[in-house]
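For reference, the chain that follows is the form predicted on its own, supplied as structure tokens.
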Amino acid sequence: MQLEGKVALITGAASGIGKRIAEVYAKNGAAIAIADLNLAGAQATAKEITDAGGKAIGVAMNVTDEAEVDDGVAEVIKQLGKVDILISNAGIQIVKPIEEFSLAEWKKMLAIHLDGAFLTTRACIKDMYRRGDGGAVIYMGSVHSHEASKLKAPYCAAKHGLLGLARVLAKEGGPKGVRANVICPGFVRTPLVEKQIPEQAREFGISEDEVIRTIMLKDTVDAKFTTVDDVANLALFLAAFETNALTGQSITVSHGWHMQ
């Protein structure tokens, strides 16, 4: 029970990577706040965790809305007492060439990935600082935090930006016991990635199988997708690591897609 007594707030946790992290954290003793734009989905995931013997609540949260983030974090603290761990995981994907992106699409991508990370961080670290017990902030980056791919200009820009935010928080939060790190997964077959396969096939004029073989898995060492368990297990390790020896880092989990 590596996280016994801890409270974790996980955004975008009604499905995919966020949901699996929530499940793994709950099995390791943490109380979980499932924060998602989809309140029904958040509540359903929370119920699955509680039915399995864990402790969880669902919270509606649009991570781009300042008031909704602040109110949501306040509700989590009211119900669960505190926030020890923030997983900033909410994200979307839009795939097209730079010249076809509208400014509205660009702003939407950066708002969800970067504004959302900033707003949730600000709200949670106030509680961490006030209590004086430290904490962990984990950002869901990507191999695209370090590498570029065609058709993903705002996504790559946003994921690169998370590295800077994490490093600043590591320096500011370090003296107060707050660690900040970035997980950088390769392609994980979540609904977000499944949606990209036909989109990229159309843009590049190739088959969906070729997208998988020649784009998504081409640079892995074993032609395998990263799994939600791969990411969740790393998230558990980072949350349970209790000293500033591991902070301000980005850790890639990608079957060798990107190597540092």
Given for the second form:
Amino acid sequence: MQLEGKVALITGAASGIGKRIAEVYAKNGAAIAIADLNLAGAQATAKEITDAGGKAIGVAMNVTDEAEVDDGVAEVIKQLGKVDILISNAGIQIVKPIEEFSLAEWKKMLAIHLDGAFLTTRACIKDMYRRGDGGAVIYMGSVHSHEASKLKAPYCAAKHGLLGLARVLAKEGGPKGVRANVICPGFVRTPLVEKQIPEQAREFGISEDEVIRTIMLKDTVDAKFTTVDDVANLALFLAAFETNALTGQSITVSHGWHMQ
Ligand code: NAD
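Since the structure above is the form predicted on its own, I would like to see how the form predicted in complex with nicotinamide-adenine-dinucleotide (NAD) looks, so please show that one next.
Now the complete complex, all chains and molecules, led by this one.
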């Protein structure tokens, strides 16, 4: 019960990595706000957690919408009392060569990954600073916060950008006990990645099996996917860490694909 008495707001937690973090945090005693574009999915995840004996609510939130983020965070504070931990995790992927990206697609990617991280951070740290009990902000970066891959220009640009936001928050929040770190996973078989396998096969003119073997797992030490549990366990470690000794960092969980 490493998070007893804590409240965690997790964006994009109706699915994939965010959902598993919500489950692991709830098992460790935290009350969870599942903030997602997909309200039905958020409510379904919240129900699974409460049915298992935990505490969770679903909140409708498009992380790119300033008013929805501010209102959503206010609602979480009204219902759960505070926000101790923010996991900025909502994300999507669009894969294509740079010359084929429309400006609208580029902006959409940056809005979800970067505007979303900024808006949720701003809303949550106001509560953390006001209460004076500190807090933890965790950004879901990626190996693509450090590495590049073909077809992923806006994703790589946005994920690299999260490092800058986290480092500034580490400096500004440090004196107030608010830590900021970035988790950088390798490929995890969530809906976001399942969708990419046929898309990359088409773009590169190779089979889906080749996408997995020659692109996704090529540089890992053991040809294995990272799992939602791997990422959730790291997220638990970071949220439960008690001092500012661990802040402003990015930690990669990728079967050795990227080594810092
Ligand atoms: P997923 O598709 O399973 O889940 C993403 C969730 O985000 C969904 O519930 C979706 O409804 C929500 N979402 C999308 N747009 C939103 C918006 N505008 N506002 C609020 N919610 C929104 O994907 P996942 O693989 O679990 O990805 C979660 C995060 O992990 C993303 O930031 C992704 O970039 C990152 N990541 C994933 C992998 C991977 O291999 N799956 C690797 C590295 C990083």
